[in-house]
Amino acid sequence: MPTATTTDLVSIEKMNLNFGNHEVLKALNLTVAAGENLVIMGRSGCGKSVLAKCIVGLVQPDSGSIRVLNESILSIAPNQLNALRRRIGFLFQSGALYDSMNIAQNLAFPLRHHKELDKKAKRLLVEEALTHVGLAENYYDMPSSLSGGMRKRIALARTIIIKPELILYDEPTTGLDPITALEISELLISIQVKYKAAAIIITHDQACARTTANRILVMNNGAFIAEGSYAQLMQSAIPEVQALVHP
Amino acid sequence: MIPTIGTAIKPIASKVISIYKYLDRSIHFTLQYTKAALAGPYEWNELFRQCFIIGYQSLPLVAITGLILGIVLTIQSRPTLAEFGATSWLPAMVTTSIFREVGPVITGLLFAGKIGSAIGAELAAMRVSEQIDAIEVSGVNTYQYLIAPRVTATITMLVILTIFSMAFSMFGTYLGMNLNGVLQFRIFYVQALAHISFIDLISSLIKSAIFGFAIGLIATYQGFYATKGTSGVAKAANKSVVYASLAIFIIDVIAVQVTAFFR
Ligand SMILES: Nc1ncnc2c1ncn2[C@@H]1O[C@H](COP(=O)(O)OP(=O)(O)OP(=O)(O)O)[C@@H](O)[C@H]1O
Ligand SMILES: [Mg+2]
């Protein structure tokens, strides 16, 4: 098999989707280094939920390999699947928080199965995780009670709670303020710096990925475009580059 | 065009092809849920939480149910029973129908009613919202964490309502013998139970396990594999009650023959 042991926390080779008749992912090729910020651009619709999807195996591509954080997605035990899971952070683009649960529930829930952590310890780190998104005092508060913006900082927090080694944002900007938006990518800069994690954020948002990224990549109908650092990408002549980044 | 083989195929093929891969998944989920009720580990907060939605919420209506309809059973077998004389045979077959038939399967209806529709619009919604993926995203076990508790709580609660509804039943076949003069509640506690057997008793609560079985694995079944949108919670809802309450009709069928075979 052609699956290099390298020390990226993901790569996918020649990875193709069909929804029926519509390919949705296109040959991808995609690799994320260890501690690297990774941010896909792209226009609504071109496959960036999707291609999130299939790296933590909730969607199955049709053919090409997909290995993150060492282990084969596509081949791998449904056990196995879940241990390591537990080591990803995955904020979704709608935010999916747990309707029943409150804020500190839907916050302790991915930490479940960290049976190490006793309720006191479990207690902190939702207190931890809630300060850093700017709403410790909506500890008990339910997520239908709160504005779409904390419920994507709420989120957010979710994600982060377990010290992922590997962190997928789907659009963690999205439907914030500026102001809020440029602390959110403050925030995941502090991530990436305090837990020596890798992430791929997807975004439209210029400047979040100004903010964030080492690099670039874009997409465009289910495949990669063009790829480099924002400065670069602002130099390209490709029209579908040129809309997505500015000055 | 001339139609080829291969284009008249074509559709009768997908449609063999869908059918195959609904029966793939619906045997995947069963034994799906299975494993995770046999095997465990339990989610018993989660299953206790599900216990308590499910019985407790339906106790009222199963009670006032189940109490009507031993009244009304009794007001309209009177007049029947009084043309032969053997009114004193009604507390003895109103309670028979009650517990060999009446009391399960009108249960089970509710219950397909109330909970199958409550559960799949739960699931479905949770799906189209991505709280499933979230959790599955969590490293958690969906059929552990979310299925296995509705199940094994809609089979628990619906054995131990059908069995309330017996009770109110039976009250309310009483309350049905004492609009016509008082009858002493010792006699016609007697008179009610002399015919029933231990094998009606269990066959019924057997019977009623199966409905809550089917009625619960429906519903998740539903709401797990909703498709997007908010029609697909609303459809989803829809189905479960519609499957589960035909379900209860064919496993009623099938049951009556299965206790024949043993009295
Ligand atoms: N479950 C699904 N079934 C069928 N088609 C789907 C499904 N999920 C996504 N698609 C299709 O795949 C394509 C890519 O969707 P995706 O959600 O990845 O877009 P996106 O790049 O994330 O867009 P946005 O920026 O708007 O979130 C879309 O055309 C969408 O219609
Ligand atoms: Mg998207």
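Rigid core (definition): largest C-alpha set, two forms, superposition within 1.5 Å. Everything quoted here is computed from the prediction, not taken from an experiment. Residue numbers count along the first chain shown, from 1. Compared with the form predicted on its own:
After superposing the rigid core, the C-alpha of Leu168 moves by less than 2 Å between these two forms.
Core-superposed comparison between these two forms: the CA of Ser72 stays below a 2 Å shift.
Fitting the two forms on the rigid core leaves the C-alpha of Arg87 displaced by under 2 angstroms between these two forms.
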The other form holds:
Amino acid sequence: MPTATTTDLVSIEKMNLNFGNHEVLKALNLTVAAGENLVIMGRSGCGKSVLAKCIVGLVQPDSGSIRVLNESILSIAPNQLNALRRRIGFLFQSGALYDSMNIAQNLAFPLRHHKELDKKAKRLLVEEALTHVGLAENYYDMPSSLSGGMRKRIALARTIIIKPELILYDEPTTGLDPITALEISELLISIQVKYKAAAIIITHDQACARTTANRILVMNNGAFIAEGSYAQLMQSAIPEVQALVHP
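The form predicted together with its partner chain done, now the form predicted on its own:
Only a single chain is listed, so you will not see partners or other molecules.
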């Protein structure tokens, strides 16, 4: 694994987590550089999503260290943690849209803590985010009227509306057909280019990993077992890696 540096936006060292007698995360080391798309691949249940929750302070590991945006997640005060989370975008696997709100209201929801923004400024941010994902004309639509791919785009727009420094994508293409999944993967690249944000992309989708990754970590049973580009992992002799990267 790369050695952590002061410019890394995420740095995890020797992190362990048990749920009862079950080892969930085992001696994990991880770094994410500024502007990097780091993909974490692994089968369902291997610990990927739990790792993401640790990074944003929703789950506390048993040991190790986690630094995010130069803050120690394990020792930060609750009010400072909340402030830190406002600099982080999180795309939930389900999208987590509010069905009782229209699209504009869904996007404006994360802005409620930004008291410095007036109504006009918030509207401009909503319009900008919707334009970026190609859904500017759906401003007043309800989530229930949209396709799965459109709902995913709206969730992406809500993730980037705060212009985060770090984004965590949890299975961004799950449940989508191959063409729509590719469109979402290409959107992740465009977000990286426009917003210069670093990202951790959690997926078991080979095409998504191949399209979006600057670097890939492969997780199996709570531990990282391989690292490299998609092309490098294609040459791996590890059976669990081969099963993930070969169609």
